[in-house]
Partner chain sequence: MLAQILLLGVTMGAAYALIAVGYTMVYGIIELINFAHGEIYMYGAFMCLAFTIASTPFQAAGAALFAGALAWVVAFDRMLERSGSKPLAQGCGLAAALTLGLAVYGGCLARIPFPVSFLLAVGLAAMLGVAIEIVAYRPLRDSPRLTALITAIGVSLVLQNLAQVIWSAENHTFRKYDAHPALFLRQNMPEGTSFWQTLVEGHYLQAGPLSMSLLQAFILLTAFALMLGLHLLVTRTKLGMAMRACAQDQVAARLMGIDVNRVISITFAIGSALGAVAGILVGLYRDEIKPTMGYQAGVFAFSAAVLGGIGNIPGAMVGGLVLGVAQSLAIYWELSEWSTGIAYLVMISVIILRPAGLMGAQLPRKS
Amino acid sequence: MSVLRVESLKASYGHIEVLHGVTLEVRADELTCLIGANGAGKSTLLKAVTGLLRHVSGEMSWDGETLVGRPAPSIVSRGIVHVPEGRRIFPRMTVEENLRLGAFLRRDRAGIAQDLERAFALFPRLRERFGQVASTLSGGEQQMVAIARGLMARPRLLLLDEPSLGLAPLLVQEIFRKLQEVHREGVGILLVEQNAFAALSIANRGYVMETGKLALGGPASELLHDPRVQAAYLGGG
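Which coordinates fit this single chain in the form predicted alone?
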């Protein structure tokens, strides 16, 4: 089974170190979540893994092969795909054009067409909006485009950064149900999320990040009932 391993990872923005020796493991057969307060370093970790941020020290590997020093397209080609915070879709392009950009490394036309149909089955509203300019979509529809675009690369591991950000509660529930469906289809997921309850409720394993370090980790069901997690992130105690 494919495994992403991060060991003693340090990463920085310029001269400012943001990750301070992070160690975690994400299995491709699991839905793993990473929770923590805003500014804890969750998004930074995803950027480091996908080659978007300078690595200072430590190791990152996928299938036993190092990711350190590899450019982002090389990491995507190995099956790790990053859906960034804030959706980052191309606003002047149509839904179709955004989705096809997710497959920019692929040359299998039949497979791309098949995956477009898969995206429409997962998010039927995107079929209705196929030729619509992305900037005219609702926030929830834009998030659907962002996730579907990531899936167009046929990832083995999907890194999702704050997919619930700015969405109404009913849309959050819908997005999280779709993530569970994607996972059941065999895609591993590392979900970065401030909505701790929603994330832990669907995850197999979870980690808690605080100020660039991992504070807790374990089965998500245990973290959901951990008094420290409840007090800090779930409004308990």
The other form holds:
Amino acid sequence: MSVLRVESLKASYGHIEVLHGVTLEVRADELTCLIGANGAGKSTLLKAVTGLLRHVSGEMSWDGETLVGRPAPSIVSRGIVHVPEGRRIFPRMTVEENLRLGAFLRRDRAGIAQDLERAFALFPRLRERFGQVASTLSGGEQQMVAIARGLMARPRLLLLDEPSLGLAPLLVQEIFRKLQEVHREGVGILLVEQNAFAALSIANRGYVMETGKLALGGPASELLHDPRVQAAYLGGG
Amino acid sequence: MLAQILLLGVTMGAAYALIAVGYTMVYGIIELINFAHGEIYMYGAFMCLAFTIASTPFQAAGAALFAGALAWVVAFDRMLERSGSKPLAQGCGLAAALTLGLAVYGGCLARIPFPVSFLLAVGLAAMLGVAIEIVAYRPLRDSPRLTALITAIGVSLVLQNLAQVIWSAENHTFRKYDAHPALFLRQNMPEGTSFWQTLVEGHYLQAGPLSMSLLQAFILLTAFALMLGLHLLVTRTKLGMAMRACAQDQVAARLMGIDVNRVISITFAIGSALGAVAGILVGLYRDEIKPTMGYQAGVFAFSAAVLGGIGNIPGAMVGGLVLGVAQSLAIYWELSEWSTGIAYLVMISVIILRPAGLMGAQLPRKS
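Got the form predicted alone; could you also share the form predicted in complex with its partner chain?
Time for the whole complex; same chain goes first.
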């Protein structure tokens, strides 16, 4: 069983340190969520793992192999795939091209065709939108493309950054149900969310981040009832 | 008569289009106007000339040093990316520089048949484009765009002056080159006919009232074949898809596993190779090769790229043709001294009426 281990990870943008030593574990058989306020460093953590940041120190490993200093393509080829904040689909390409780009590093045509079918089974709407230019899709459909594109790489661990951003509550529910489905099919998930209640409700394990550090961590059901979490993120008291 | 002149316009337009494609591809992917592109066009012509016509030892050494430096930069960068080991990359760069430097030195002194020189020159120009990006533009990728733009102008001036040092500022020509007739697939060529005469002066192809030289036909054919090839590459292949992905969102492209630096290098290589092809063909056609030839051609081709919609490859092709035809019409109306002005007039009118260019996306205005 693969585990993503992050130990005393520090990361900075220029001279400003954003992560001040983060330690956590993400198991590939679990749905883990990472919650926290805006600017806590959640996205930075994902970018550090997937090789988008240059100034990173500390240790990150996957399957016992270090990930520090590896460029983004080599992280993807190891089965860790990042669905970025704001979806970042390719706006002037069709849905099909977006999905095929998700499988960029793969050479098994038959497997790609099979995964395309699986993506359509997961998001039937995308089959209808197959030849449509991505920028003309609705926000929810664009999020579906982003997730499906990530799955096309056949990940073992999918990192999702705020998939609920800017979506109507009903759509958020639908997207989260799909994530559970993906998880049941055997893909590990690390879900970064501001929508703490929704994220903790579907997760096995949760972490809470505050200003560049982990504040809490544990089984999601416990965090959901933790008075500190309720006070800070769930609007309870 | 009009048809004949339009044919001339289409020929020049096809050459402009070949150059314009290089501007537009680079702009599309890194949003930079590569002002050094005209110099790549010029170097293509000079390198081809240097191989076909006997060079002086000084010229040969200059060309060899220049080519060696390019080889060092490109080999070092690729090896460093691949292995991550600096000493290995340095060794590789040194080996590549020595090999290519010696080959170019020998080639310049030995005189190589034109078709081979042509391909070698195009390859070297592609390398020049890649090396310029690595040395001058890549370190500035996150700086303000104006910085990179001014750097591009600087690179252009340095290259132009370097060419002047190596080959002097005078006009050079392929006329001195006597090729073996067999190279050009003509059996019945009169004794002593030179290469240039064969291509340009002799042997007109006739089609009804139209006639064109072998060279003109060759320019048209090559330009259209290359542009068709480029179009297929960009729209149909995986590499083309990666290029478009990098043009639209580089971060997302990296998350797909695309090696963005490599794709940018390939883009520069392709654009530069096409520019060099145009440089050699126009150098033959106009019968003049000089260090400043890249400036004017570059300005026209850049106008063509803007005319068609900068960043848009089919647009650059259309823009080049429109500009070439506009210039030939100027000649038809006996305004040949105005032909440059007319080219600009066309460009300015199009930009006023359609700011995104002929084929550019019509984006809503920013308020």
